[in-house]
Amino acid sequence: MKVTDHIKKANGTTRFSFEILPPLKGQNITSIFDGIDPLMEFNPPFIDVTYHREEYVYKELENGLLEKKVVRKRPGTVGICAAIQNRYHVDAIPHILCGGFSKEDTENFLIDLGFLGIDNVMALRGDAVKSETYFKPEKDGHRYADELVGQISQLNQGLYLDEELQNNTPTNFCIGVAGYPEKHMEAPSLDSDIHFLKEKVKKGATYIVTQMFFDNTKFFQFVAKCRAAGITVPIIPGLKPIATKKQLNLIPHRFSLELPDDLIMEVVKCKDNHAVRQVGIEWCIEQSKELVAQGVPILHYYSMGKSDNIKAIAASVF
């Protein structure tokens, strides 16, 4: 089921979904169920699962040259989909990358979701590889997220990559795309950054979920100015509770948002990781409760494979 339709069924109730990590190269999929389990008793819609492009190491050759080598940590989103959707009876939400995808491979991706009776996907435009100071597109592959939605919306009308096709049948995606309360990192401004996200829902996108953000008024102003820019598409908030104090300093760096001033003083007080846990389970209850008042449809947890603090805070909520 399409997650727009998953909204409209609720009937105005606030659902609980999460995303989760694939697990590294070299493990299996116990830990991903063992991950979803707990969480499964709040009747989640979906469960999306994020796709790591691949990354470029350099070995050095006996005769010291250095040879570029390309490695893909976290392999298996498309598998992990088709499993969750095998043992859960959910709907799974891969992720797809402008990064590392020519299109061609965007569209070998998209038959073989089809294939598996995948019907939504998270189009997004991805970061940058380590080795690139900022993001560079595959060789006739996607630059801005928009272009990857655009290419999915084609292939819902039938028209693919080889014009001389005969009788397609079209796919059926429901296309989410990413939106920054705070603005991305990348964007002059928020301004931008919303006439940008605006052009991804004229290409087809039905739905957005948010970056995290710690402070509601922060998504609740970026709703107000979707809707005044004509974004009239499901705006779903993304959350995730600090968990270790090193996150003060690595959070609003690494996704370029800011803390409340009441969060850090409370993680700063803590006297280890186990009490800052805490602070953020309860600091995202709160979030979660003011937001479900506010009749927000899908609450989006970012559980990152550790569910045992998502569960606290989804037992306290729904």
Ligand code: FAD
The other form holds:
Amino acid sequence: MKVTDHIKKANGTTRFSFEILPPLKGQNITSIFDGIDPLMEFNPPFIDVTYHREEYVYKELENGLLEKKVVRKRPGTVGICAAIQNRYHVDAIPHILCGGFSKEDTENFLIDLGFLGIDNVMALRGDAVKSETYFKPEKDGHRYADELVGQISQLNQGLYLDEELQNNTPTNFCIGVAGYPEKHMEAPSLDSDIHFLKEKVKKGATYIVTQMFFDNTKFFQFVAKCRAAGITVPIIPGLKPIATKKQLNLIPHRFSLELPDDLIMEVVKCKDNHAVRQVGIEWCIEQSKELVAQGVPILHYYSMGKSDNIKAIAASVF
Ligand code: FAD
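Just the form predicted on its own so far, so send over the form predicted together with the ligand.
Below is the whole assembly, all chains and molecules, this chain first.
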């Protein structure tokens, strides 16, 4: 079922959903099920599975030269989605990127998803490859997520890349895109970021999931700005509980967002990461309760494969 239909069916109540990431290459799918099993009692209408593009690693050869190798450390997004739908009978939402994909790769990826009975996709640009500063599209790939959304919408109308194909079956994907309450790190301003978010919606996106935030005011202001800009689709808040002291520096740096001083001070006072995890849970429960009171359609948690803290939060909120 489409995310937008899940929202309609919920009839104004708030549902619980979460995101997982594929295991590192060589690990077993059991670790995925172990992370999902404890969360199923909260009846998620869908589970997102992230996509991880290739990385470059450099291996030193005997002659001292460096050999560049392309590796994907977390493959398996599509297989995990199929396994989730098969095991839990819940919609699985694969993330799909511009990065590393030509338009032809994108089309073939979407054909696979359609055959698997996947109804939703989350369309993203992806970040630059780790060793590069700026995002570079593939030759004949998409530069921004709005172009990718456009291609998926075309396929939903039965328009494939090969114009000579006839009697084509249209796909029927519900398309989600990313929004950034504290603006995307590369965007010159929040207004310009929202301008391009609106482009994604104009090209066919029917819901938005936000980047994590730790101050609900940022989310409420973002939603108000989106509505003022004419974006009417559902906006789903993404939440992540802090779990380690290191994240105090890592999260603002990696995601270009601010942590509230009260949260920082609570974490600083903690003696160990066990205590930090507890602070993160309590903070996220407060955030979640306020968002539910404001009537958000879904609370979407970034589980990172660890379910104990998400379970504790969901148990207090749902
Ligand atoms: P875009 O919407 O293309 O925006 C990128 C930047 O370009 C923004 O600054 C925007 O303002 C600007 N921009 C957009 N369109 C235009 C245009 N036409 N002209 C000029 N400027 C423009 N990454 C992964 O690798 N795998 C994942 O599974 C994944 N899942 C995510 C899920 C969520 C909910 C979120 C919030 C992020 C996720 N990411 C993931 C991270 C995401 O790929 C990065 O944040 C990436 O840098 C931007 O992706 P985007 O789709 O928002 O890009």
